[in-house]
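Shown next as C-alpha cells: one chain only, the form predicted alone.
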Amino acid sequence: MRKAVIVGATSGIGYESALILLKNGWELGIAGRRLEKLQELKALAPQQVHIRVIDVRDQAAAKELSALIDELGGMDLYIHSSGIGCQNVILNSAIELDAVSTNVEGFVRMIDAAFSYFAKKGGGHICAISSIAGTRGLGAAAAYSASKRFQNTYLDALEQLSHIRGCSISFTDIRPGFVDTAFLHDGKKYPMLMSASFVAQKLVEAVEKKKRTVIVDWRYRLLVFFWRLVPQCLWKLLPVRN
C-alpha cells in the first residue's frame, strides 16, 4: 500500500486530496491545526488514516512530521497544502508577516524535512500547492504573491539539489487560480472560481503522472501566458484586484 502524508489536510484542496487518495487505496498520514477535522477524516477509514496536529509555524513541526511518518510506517509522497493569503491593500504588516511565517518559513521547514527523509530513504515525491499568484507581484496581495514565487523557486532549487546529491526525488508544483475555499469567503466575487475537489483531482492526476508543474484549468494557463508578456512598466499600472 502506497503511503502519503498531507500537511494542511483539514480543509480545501488538502482535505479533498485526502478523500481521493483514500478512495484510490493509499494509506495516509494527515496533519493540520484542527483536530476535529482530522478526526473526521480518520473516521472515514480508521485503518488507513493516521493523524497528528501540526502547525507549520511551530519550531517543533518538523519533529512532529517525523513522528507521523514513523507512525505511518514510511512515506512515498509528501503533499504540502498548508498556506494562507488575502488581499491587503492597506499593507497591514501583521497580515503580511503572518503570510510570510506560514508560506515561507513554514513551507521551508516542512519541505526540507520531507526532502531530508526522501534523501535518506533513496527517493520519493514532493508535491506542493503554490499558486499562479507567484507569476507576478500582485499589489493587492504583496506578501502572498511574493511567498508563492518563493515556493516556485524553492522547488526549482531543491530539484537541482536532488540531482547534485544523486537523490531520486520527484517534484510537482500545483498552481491553481481562484479556488472556492474558506480563503475566498470574504464577500467578494472571484472570476473563474474552481472547486477544491476539481483542483484536488488534477493534483492526484499530476502526482500519478509525475508532472513537474501544473497550472490548473486552461483559462488560467492562458492568463499566466499573457501576464508574463506584460512589461513591468505597464504591469505597475494594472489594478489586479477584486
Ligand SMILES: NC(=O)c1ccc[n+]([C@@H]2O[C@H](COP(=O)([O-])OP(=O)(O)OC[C@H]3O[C@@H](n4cnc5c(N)ncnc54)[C@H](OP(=O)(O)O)[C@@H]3O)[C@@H](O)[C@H]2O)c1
Second form
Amino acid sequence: MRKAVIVGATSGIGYESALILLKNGWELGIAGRRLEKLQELKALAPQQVHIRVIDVRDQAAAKELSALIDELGGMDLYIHSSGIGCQNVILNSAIELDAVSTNVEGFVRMIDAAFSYFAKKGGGHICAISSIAGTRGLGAAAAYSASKRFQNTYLDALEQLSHIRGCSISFTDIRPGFVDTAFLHDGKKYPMLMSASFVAQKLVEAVEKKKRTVIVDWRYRLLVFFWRLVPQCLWKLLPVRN
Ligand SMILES: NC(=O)c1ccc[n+]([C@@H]2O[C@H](COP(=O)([O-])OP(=O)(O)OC[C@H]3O[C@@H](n4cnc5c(N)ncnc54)[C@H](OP(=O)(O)O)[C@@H]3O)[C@@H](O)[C@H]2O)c1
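After the form predicted alone, can we look at the form predicted together with the named molecule?
To see the whole picture, the full complex is given below, headed by that same chain.
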C-alpha cells in the first residue's frame, strides 16, 4: 500500500485530497492543528489513517512529522496543504507576519523535513499547494502573494538540490485560483470559484502523473499568462484583488 502524509488535511483542498487518496487505496498520515477534524477523517477508515496534531509554526513540528511517518511505517508522498492568508489592505503587520510564519517558516520547516526523509530513503515525492497569487505581487495581499512566490522558488531550488545530491525526489507545485474553502469564507465575493473536490482531483492526477507545475484551472492558466505579460509600470496601476 502506498503511503502519503498530508499536512493541512483538516479542511479544504487537503481534506478532499485525503478522501480521494483513501478511495485510491493509499494509507495516510494526516496532520493539522484541529484534533477533532483529524479524528473525523480517521473514523472513515480507522485502519488506513494515522493522525497527529501538528502546528507548522511550532519548532517541534519536524519531529512530529517524523513520528507520524514512523507510525505510518514510511512515506512515499508528502503533501503540504497548510496555509493561511487574507486581504490586508491596511497592512496590519500582525496579519502579514502570521502569513510569513505559516506560509514561509512553517513551509520551510516541513518541506525540509520531507526532503531530508526522502534523501535518506533514496527517493520520494513532494507536492505543495502554492497559488496563482505567487505570480505577481498583489497589493491587497502582500505577505500572502510574496509567501506563495517564495514557495514556488523554494520548490525550484530543492528540485535542483535533489539533482545535485542525486536524491531522486519528484516535485509537484499546485497553483489554484479561487477555491471555495474556509480560506475564502470572509464575506467577500470571489469570481471563478472552484470546488475543493475539483482542485483535489487535479492534485491527485498531477501527483499520479508526476507533473511538475499545475495551474488549476484553464481559466486561471489564461489569467496567469496575461498577468505575466503586464510590465511592472502598468501592473502597479491594476486594482487586482485577492
Ligand atoms: N482557497 C483558495 O482560494 C486557495 C487558492 C490558492 C491556493 N490556496 C492554498 O491552498 C492551501 C489549502 O488551503 P484551503 O483553501 O484548503 O483552505 P483551508 O480549508 O483553510 O485549509 C487550510 C489548511 O491549513 C491548515 N493549517 C493552517 N495553519 C496551520 C498551521 N499553523 N499548522 C498546521 N496546519 C495549518 C488548516 O488546518 P488547521 O486549522 O486544523 O491547522 C487546514 O487544514 C493553502 O496553502 C492556500 O494558500 C487556496
